[in-house]
Amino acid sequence: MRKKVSIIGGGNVGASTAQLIVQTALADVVLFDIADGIPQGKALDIAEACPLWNSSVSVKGTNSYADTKDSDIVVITAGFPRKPNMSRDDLLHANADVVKTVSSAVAKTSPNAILIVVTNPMDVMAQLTWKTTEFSCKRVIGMGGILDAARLRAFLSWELNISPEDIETIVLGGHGDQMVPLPRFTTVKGIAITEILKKKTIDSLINRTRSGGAEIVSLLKSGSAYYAPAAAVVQMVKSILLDEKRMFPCAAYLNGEYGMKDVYLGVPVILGREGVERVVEVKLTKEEKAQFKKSCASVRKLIKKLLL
């Protein structure tokens, strides 16, 4: 049997992601949505561009979350996107409901899911999803820092003027503007880029990376960025359903890694079949672990707004 993955929202980032898992035939996908017509219509559209991908799974669209039953994966990107002048911490309290929501549907369709939150303020809103589904910590992952690494990867291919695919790096922290990268842990072709560019211009191209989603929200005026997202989420769902443990950064629960009890936050992971098989820990300097220490802080302030 085909894996099925659902999608819980069918805005820019759920339409786009579906249409990456159909058009690579990972699996059968489920795109959810409460806007009558809005998911059928876009599962319809991806379904007929399937002859064309040569890609032989079923995309569906529905307003039913029966239709979303023994999912293996279960995406939740629903909620509400930014607009100018927004942080993703005005997003909090409206997302937090929908959230809820969301998540307890889901621990009663698909108790055995993975489950991927992309929905922002991601790290509160991962946190808020393991407390409201009371699933394994390793089952419920937020989607983030990799998203904040490949926009690092895009500005330095570009400073550099060489190919994106010879860059790695390392996000560690909350996904918002208190991120912590890690210039030491990134690479061109192994050489650290503090070998080769200035700290001032590493310095632009973090904080560049720092407000990339406000940088895309100021240039479309409504909505937010979507493309890179959803291949971030495919990346993960790939190694998931796929079982090859590849090493992202992403939001997952600390228990005392990293010097971080009780929180979500985002770190180096190996993602396999069960989810987050181990987060791995790289020993930071005292710089680091002061910035890290400062993303935490902001996670937590939100994580305490909604008395979590």
The other form holds:
Amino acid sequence: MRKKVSIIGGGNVGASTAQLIVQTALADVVLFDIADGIPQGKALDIAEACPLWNSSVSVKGTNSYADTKDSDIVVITAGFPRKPNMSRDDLLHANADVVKTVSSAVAKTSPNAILIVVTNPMDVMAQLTWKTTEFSCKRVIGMGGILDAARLRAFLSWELNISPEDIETIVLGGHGDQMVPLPRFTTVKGIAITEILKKKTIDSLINRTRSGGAEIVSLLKSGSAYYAPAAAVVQMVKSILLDEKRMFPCAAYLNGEYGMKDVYLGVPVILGREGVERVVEVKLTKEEKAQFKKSCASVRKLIKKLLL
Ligand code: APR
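Switch over from the form predicted alone to the form predicted together with adenosine-5-diphosphoribose (APR), please.
Everything in the complex follows now, all chains and molecules, and the chain you saw is the first one.
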């Protein structure tokens, strides 16, 4: 039997995610949105590309949760994107209402699904989804660090004129300006970038990564990034569906790991058939620990605002 992935929110990120999953024939896809006609139209367009992609999976657009029933994975992208001069945190209350409604519906229709949360501010939305659904925390995961890492890899590849495929990195902490990229664990085919780049260059690439989302928002003027976010979601979906057990930085529930309790934050995790199969802990330096703590505090501030 083919796997079923439902995507809630048929906007830019949702539809791009649907496209990539269908194009690679990873699973059948259901694209759900409250807007009448939008998910149906986008799904039909994607379905009509299948003969050209040699893909035989199905894709359906809908306004009914019944069609998402018993999904293996549900990706939550419903909500509002940023406008110029907005931080991800400015979306808090509007998106919390959406995510609460969506996640309680999903919990009823797909009680065994693994949920991937994309809606921003993502770390807090992941925590809200987990609380609302009462799912095991292994089955509620936030997409953020994998995207931040991809951005840093892209910038490094341009700086070094080396394929981004050969660049690896870990970004910890919240998916916001307080993210914690780790140059020590950023390598080119195993060579730490601290060996080959000046600190000043590394710092400037890290700063660009921190505001990577905002850079795109300010260019687009309306809407935020979606190609790379969708690609990041699809890597997570693939690792889960194929039980690849790949390691990605994702927002996961911390229960003592990295010295934090009862909070969703970006850390390296192993993603497999069970969802988050484990959190990988690395020893941080004093300075990295301080940055991680600061990032955690800014996520906790938002959690408090939502009274979670
Ligand atoms: N249920 C289902 N869909 C909803 C709901 C709801 N309650 N409320 C809004 N939506 C839908 C909208 O109709 C829209 O089609 O969510 C979609 C959001 O799409 P876009 O506006 O294109 O936003 P997008 O760029 O996809 O970003 C979605 O992901 O990366 C984050 O910050 C981003 O929070 C934002 C989210």
